[in-house]
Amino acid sequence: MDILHVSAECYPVAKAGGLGDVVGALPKYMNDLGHTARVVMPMYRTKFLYANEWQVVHKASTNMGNWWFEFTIIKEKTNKLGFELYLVDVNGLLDREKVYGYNDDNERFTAFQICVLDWVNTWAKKPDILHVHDHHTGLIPFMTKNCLKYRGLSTVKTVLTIHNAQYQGWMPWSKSILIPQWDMWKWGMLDWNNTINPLASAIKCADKVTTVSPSYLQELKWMSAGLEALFEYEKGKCVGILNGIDAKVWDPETDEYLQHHFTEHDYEAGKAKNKMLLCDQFGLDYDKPLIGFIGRLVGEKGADLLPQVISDSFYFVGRRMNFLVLGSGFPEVEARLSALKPLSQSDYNVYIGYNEGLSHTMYAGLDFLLMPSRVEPCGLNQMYSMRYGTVPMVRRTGGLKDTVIDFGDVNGYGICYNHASVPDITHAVWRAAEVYHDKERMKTIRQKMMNLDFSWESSVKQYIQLYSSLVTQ
């Protein structure tokens, strides 16, 4: 089959979260199975753009409402990512350094989708599947079915994957003129609560809808930022497929970011050396268990709870552990975490910002990874940590519930808790401090985790089966 993934992110080109990791890996594994999977995304001004060679494959002009503009599509020459990568350039809209966060994001991503469909509409052989990801590409299923100029694409099957339903791309109806001429009788396929909602539209119009874990699909029926009734109504075409991780990138034996490599057979020395690096760099006590947090410092991740959790842990559990935090996000959370640094007794530090290399070293050197998420559609961090022998401490939600079993349960290997609350998380810290000193149990847990298979192979087969069910209809 011929599959075109349309996405706002793709690692290592541009990434703001797990969406980028998924789109950077999924097509590669599809190609390994003999299919043709490609990726098209906006041409942000990133390091990857300037560090690689490109060829122009398409130039044209189009319009978005009453604005006419030219666009260019370029292709990375060597297929170094394991799939064909295409970038769409629109001067003044897509030529930005950041992926998101601009006042004209509605216009930026609407123009991107129009360019993609204009281009695909010229293909002699149309793709079998247009696979769109999150709301940034959510108008495509509607446009292929209802826009006059895309009638040639009306038979192409569309699949939507929801990585995070909290962000839906809401647009006022005044911006409906941005969408190429469409059948006005179908306005209800765009509307949700008197606004244009690209994510809701994609759920209605796509042939199949997937979420990035089975548990997240169930949670969306009662917690989806206003779309609960829609998920219940459309449940017949929805399926949860657990994300995988790129086991070639996330491999402690070959990870290019690590100074000290290891396998499941010699992890004790390898993890000890990486932990020592972290303790030396951040002034921490090597003899204490090292608990870390890696991610966005936002409420969704439970990061606003971290300052109180750390303070309460030191007070109630005692200064028996180290904490190391890596991330950026809400300024007030950053400020509160930074304010704890002077109170450290060689047991706390924080790095505010994004640092890919440091995150890899932390996965390798931490003893425990804390994930107190309020919402976690799938979560990749817990899978990375287990691959590197680091015990995840997770709230039972979404994909965390699907991938981590508490070490107190049969065949368990993680630390789980039910609520994103300071008492629950602090109790998990106490459990971590206790089990850390049980060397035999820690050894058993680490061996069990490092032999788990979270690679993409199983998930990719489920996607291929989903595509096949559409193509053969």
Contents of the next structure:
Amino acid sequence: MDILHVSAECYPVAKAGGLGDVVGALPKYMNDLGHTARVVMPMYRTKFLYANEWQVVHKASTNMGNWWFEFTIIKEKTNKLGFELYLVDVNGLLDREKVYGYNDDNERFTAFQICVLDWVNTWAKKPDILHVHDHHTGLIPFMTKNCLKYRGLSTVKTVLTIHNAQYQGWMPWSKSILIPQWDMWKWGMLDWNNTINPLASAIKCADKVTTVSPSYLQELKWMSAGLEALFEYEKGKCVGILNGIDAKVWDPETDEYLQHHFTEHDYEAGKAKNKMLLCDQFGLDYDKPLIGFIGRLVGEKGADLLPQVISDSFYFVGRRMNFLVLGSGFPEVEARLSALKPLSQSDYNVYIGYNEGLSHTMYAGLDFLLMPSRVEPCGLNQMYSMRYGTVPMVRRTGGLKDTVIDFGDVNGYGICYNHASVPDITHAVWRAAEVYHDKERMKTIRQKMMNLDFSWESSVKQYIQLYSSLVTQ
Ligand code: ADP
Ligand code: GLC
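Coords for the form predicted together with adenosine-5'-diphosphate (ADP), given the form predicted alone:
Entire complex below, previous chain first.
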């Protein structure tokens, strides 16, 4: 099967979160099964762009409303990522440093989608599947079915994967002129609550919709930032497929970012050395358990609760553990976490920013990883941490619920709690501090986690089955 993934992110080219990790891995595993999966994404100004060689594969001009512009599609020459990677260059619009966060993101991603479809429209043999990811590429299923100029693509099947339904790409109706001439009778397929809603449109128009875990799909029916009724209505074409992790990148035995490697058979010394590195770098006490947080400092991740959880833990549980936070996001949360630093007694530190290398050392060197998410469509951090022998402390929601079993339950290995609330999380911290000193139990837990299989192999097969159900119809 011939699959084209259309995405705003793809690791290691550009990554803002888990979407990048998934799009950087999934096609590789599809190709391993003998399919042809490619990726097309915007050409941002990234290190990867300048460090690699590219060949121009398509050059044309197009329009978005009454704005005419030229675009170029370039391909990475060697397929070094394990798949063909294409970048769309639109001068001044896509070639920026950041992936998101500009005032004209609506225009940027609409232009990107137009360029992709203009290009695919010229292919002699069309792909079997256009696989779009999140709202940034959500207009594609509508456009292939309803835009005059894409009639040649109307039989190409489309699949939408929802990595995060909190962001929907809303656009006022005044921006409808950005979309190439379309059948006006179909306005309802773009609309949700009197705005153009690219995510809602993709849910309506795509042939199949997947979410990145089964539990998340259930939750969306009662909590999806306004789309609850739509998920209920469209449930027949929705399916939850749990993400995997790229076991080739996230392997403690070979991880390029780690100074000290280890395996599931001999992890104690390796983990200890990584912990020592972190303790030295951040002025922490090696003898105490090290609890970390890695992620976007936003409400979804429960990051706003961290400052209170940390101070309550020190007060109620005692100064029996270290906390180390890595992340960036809401300025108030960043400021409150930084404000705790002077209160540290060699047991707290925070690194504000994005640091891929540090995140790997943390997965390897932490004893516990805290994930008090309010919403977690899948979550990759808990799977990385388990592969690296670090015990996840997760709220039972979305993909966290689907991947972690509490160590108090049969065959369990993690720490779970029900509410994203300061008392529940603080209680989890107390449990971590207690179990840490039970060396035998920690050993059993670590061994169990490190032997779990979260690789992409089984999830990829589910995607392929889903594609087949469309193509053979
Ligand atoms: P989300 O995509 O919602 O942010 P995921 O758990 O799916 O959550 O993926 C987050 C990814 O981003 C992981 O690979 C995690 O290690 C990485 N990450 C998040 N914040 C940072 C940071 N500040 N520095 C380094 N890596 C980070
Ligand atoms: C999103 C979700 C996260 C998921 C990731 C990859 O960013 O917030 O839970 O793991 O996408 O699918």
